[in-house]
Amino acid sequence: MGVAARIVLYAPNDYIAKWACSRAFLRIAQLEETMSDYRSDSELMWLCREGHLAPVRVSNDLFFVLRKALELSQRSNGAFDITVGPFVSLWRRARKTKQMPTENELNEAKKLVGWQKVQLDDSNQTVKLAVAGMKLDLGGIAKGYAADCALKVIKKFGISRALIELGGDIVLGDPPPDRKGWRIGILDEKGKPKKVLELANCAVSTSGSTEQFIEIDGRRYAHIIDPKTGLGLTKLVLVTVIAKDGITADSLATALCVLGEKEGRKLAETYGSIAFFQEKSLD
């Protein structure tokens, strides 16, 4: 998935620790098999290829990702979409050529992108593209689901004080001992702890336009794209979500970055999450 993932738990013995996260590591593997778009292999690409010819019944894991990201992008406006990897495909090569994509590439992209052209059928569990060449990007999703698998492995083994990391997403259990909760803080654009709180039982994601960005002919664009513009966001934002679970925060975190704080806000209310966000033009 792109990214380190960072296990710390306390066990019983050191038996129980190490087996314990070999287990839940090997799940984040299974999930990065499951859906990562930069595997050729993968069951999502194997979806992207074959799914515009007819219905693919697809693993739990996959079909359930797909409704949430499905439902926040219908409650989002569009602002999540997880069909927005032919754009994201156009701005990694633009990463390394520093150079825009055209108009027409932009406009041809766009023909292959909107959440209402992934069609979900429940009772069969297949999924459906409504056109060939679609590419759908997990990258806003999928690792906030991971460290909720992770967890929900760790404490099989009897274990409920742990905490997982992957990049910027991180889903606690039960705080360490005698503690009210895990020191986890929200940081500023310069990387610097803004603020610091003790959390349990919760998620916490941060996303944002201020480490991966690309700047040409004096513009500076974001990873995360606009699914109504095809663009990086020109904007400075930082954004960090406390949800009940890493999937509601992982994705939250990217849509609230594209909503801008004043309807971020709103969204994360319906969901009973807490947003902290810090914002600037550049224009």
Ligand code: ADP
Given for the second form:
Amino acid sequence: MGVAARIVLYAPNDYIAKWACSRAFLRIAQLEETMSDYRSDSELMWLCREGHLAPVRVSNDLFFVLRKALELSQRSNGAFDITVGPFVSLWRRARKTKQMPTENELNEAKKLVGWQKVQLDDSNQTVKLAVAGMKLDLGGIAKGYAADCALKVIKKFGISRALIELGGDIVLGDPPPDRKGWRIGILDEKGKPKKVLELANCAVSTSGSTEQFIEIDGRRYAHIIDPKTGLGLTKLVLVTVIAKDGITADSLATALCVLGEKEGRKLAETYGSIAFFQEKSLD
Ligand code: ADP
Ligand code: MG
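Okay, that was the form predicted on its own. Show me the form predicted together with adenosine-5'-diphosphate (ADP) next.
Below, the chain from earlier opens the complete complex, with every other chain and molecule after it.
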């Protein structure tokens, strides 16, 4: 998933700690194999190739993530959209060539984008894609889910005091012994600590345009894409979300970057989540 994974836990002994961690890392690796868009043999890539021909039956993990992603697409009015893959490809190319995609390329990509083009059948656990050539991108949701799954694995070993971190996505179990929570620092856009929160049994995700961006003709375009334009966000934005689990926090943080503070706060509330915004227009 392109990030370092870190697990912190309190276990009765070293042996159980190592065993639990190695199983949790295996689970993360397995999810990466399922949902990566870099590996051509991942289940996700196979779905993208075959999904327009007939409904494809997929694994529990993939179905669950797709269901959650589409639910958020609907609730965010399309701000979160896993079908942005073709736009992401253009963005990645632009990063290499330092050239903007052409109007024509954006229009061609647009034909393959739109969350309504992914149709799920809950009773058969199948997925149908409306057109050929679609590219689903779970980069804004899979890490949070993987962290949730890792914590579940750890809990099976009888360990509840644990922290899982996958890049900007953190999932928390019970707090360390004799503490009310895990100390999580919320950073400002320069990476300086803004405040420290003590949290447990929830998830914290940060998304934004401050770390990954391309600069073309003096303008910054973030790796988070506005599905309406197909272009990376041009505003300076950093959003931290606290939610009940990793899959919610991760995807919501990405969605809120696109939506902006006013709309974003409203949406976060409907998820019972708290959001911290740092936003600045660069126009
Ligand atoms: P990071 O991966 O840096 O932690 P995010 O969780 O915000 O950041 O996810 C960003 C990734 O999500 C992008 O690299 C891309 O793969 C995907 N993505 C970009 N724009 C959107 C969007 N509007 N909706 C859903 N996923 C997106
Ligand atoms: Mg995210």
